[in-house]
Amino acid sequence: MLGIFDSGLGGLTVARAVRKRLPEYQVCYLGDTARLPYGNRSADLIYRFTVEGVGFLLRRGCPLVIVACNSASAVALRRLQQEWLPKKYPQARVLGVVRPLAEHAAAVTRFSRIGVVGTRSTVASGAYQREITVLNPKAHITQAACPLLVPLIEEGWGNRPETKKILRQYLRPLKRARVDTLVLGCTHYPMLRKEFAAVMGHACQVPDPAEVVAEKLADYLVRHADLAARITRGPAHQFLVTDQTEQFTQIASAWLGHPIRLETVVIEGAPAAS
C-alpha cells in the first residue's frame, strides 16, 4: 500500500490526485482527526504526532508514506527522516509536500515573486522560504499565515461570504507584494483554490498543490522502481481516521467525489474515539 498521512481530512485532496495519477496503486489514508489541527501546535508535539501516524502506516505494510500535512512536512519531516526512520524502518521511505511544491513554484514563477500561505506553524518554520531560496536565490517570498481557514473548511463554510472576507484580509500583503505565483501550503486550501485565484487576480497563478505532489510522486516512483515494486496494487483502498463524525464522512466523500467508509483506528498516543 501507498501510505498518505495527514492531520485531518485535508490530505484527501492529495489522495484523490494520487489515485487519479497513479490508479494502479492501493492507497492507505490515515487522518489524525482526533488531534487536528496540527498547525497551532508546538514543534515537539507535531513531531511526536507525525512519528506516531507515520509509524502506524509503516506497521500497516506501507513501504512509502507521503506526509500530506504541510505543518508536519515543514516542522517534523526532516528530523523524522534523519533520526527516526533510519533506526526504526531503514527500508522504508517517507516523503513530504514542501519540497515538491517549492520546486514547482521556483520553476514556474515568472518574476520571482512567490507567495506562500499556510498554517501558523508552516509559515513560522520558514521551510518554504528555505527550499525556494535554494532553488531560486533571486526569489522574493511573501508569506501569510491563515489560521482560520482550516476550521472554516472543515465546517463546510468554504463558500460562505464570511470566509471570503477573511480570505481577502489574509491575502492583502501578498497582493501588495504583487506575487506572480501563490503556493497553497495547506492540504485544505485546494478546496478554496478558485477563491484564492479570484482574490489574487489573473496576474497570479495558483497551482493545484495536490496535482503537483501526485506528479512529483509519479516521477519519484519511476526513478525508484525497486520501491515502487513493493507497493501493493489494486483498488482496495483504505481510509482511516482517529475520530469520525457524520460531518467528517460527508466531507470526505465530497472531497473524493464518491461515497466512502471511514474506519476509526487508534494510533499510539492518540485518544480513543468516544
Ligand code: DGL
Contents of the next structure:
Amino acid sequence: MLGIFDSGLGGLTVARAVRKRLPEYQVCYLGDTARLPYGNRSADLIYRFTVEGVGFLLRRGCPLVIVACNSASAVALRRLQQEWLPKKYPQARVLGVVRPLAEHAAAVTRFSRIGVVGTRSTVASGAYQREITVLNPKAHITQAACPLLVPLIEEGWGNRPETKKILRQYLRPLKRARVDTLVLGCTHYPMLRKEFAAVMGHACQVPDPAEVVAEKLADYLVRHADLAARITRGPAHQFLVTDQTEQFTQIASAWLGHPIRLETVVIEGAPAAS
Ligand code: DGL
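Could you please show the structure of the form predicted in complex with this ligand, as a counterpart to the form predicted on its own just displayed?
Below: every chain and molecule of the assembly, starting with the one above.
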C-alpha cells in the first residue's frame, strides 16, 4: 500500500490527486483526527505525532509514506528521515510535500518573487524558504501564516464574504511584494484555490499543490522502480482515522468526492478514541 499521512482530513486533497494520477496503487490514508490541528503546535509535539503516525503506516505494510500535512512535512520530516527512519525502517521511504512544492515554485516563477501561505508552524519553520532558496538563491520569498482558514474551510465557509475578507487581509503583504507564484502550503487551501487566485490577480499563478505532489510522486516512482514494485496495487483503499464523528465522515466524503467509510484505529502513543 501507498501510505498517506495527515493531521486530519485535509490530506484527502492529496489522496484524491494521487488516486487520479496513480490509480493502480492501493492507498492507505491515516488522518490523526484525535490530535488535530497540528498547525499551532510546538515542533517537538509535531515531531512525536508524525513519528507515531508514520510508524503506524509502515507497520501496516506501506513501504512508502507521503506526509501530506505541510506542518508535519515542514517541521518534522527532515529529522524523521535523518534520525528515526534509518534506524527503525531502513528499507522504507517517507516523503513530504515541501520539497515537491518548492521545486515546482522555483521552476515556474517568472520573476523569482514567490509567496508562501500555510499554518503558523509551517511558516515559522522556514522550511519553504530554505528549500526554495537552495533551488533559486535569487528568489525573494514572502510568507503569511493564515491560521483562521483551516477552521473556516472545515465549516464549509469558504465562499462566505467573511472568509474572503480574511483572505484579503492575509494576502496583503504578498500582494504588496508582487509575488508572481503563490505556494498553497497547507492541505486545506486547494479548497480555496479559486478564492486565493481571485485575490492575487492574473499576474500571480496559484498551482494546485495536490496535483503537483501527485505528479512529482509519479516521477519519483518511475525513478525508484524497486520501491514501486513493493507497493501493493488494487482498489481496496483504506481510510483510517484516530477519532471519528459524523462531521468527519461528511467532510471526508465531500472532499474525496464520494461517500467513504472511515475506520477508527489506535496508533501507538495516541489517546484511544472513546
Ligand atoms: N494538515 C495541516 C497542514 O497542511 C493543516 C491542518 C492542521 O493544522 O493540522 O499544515
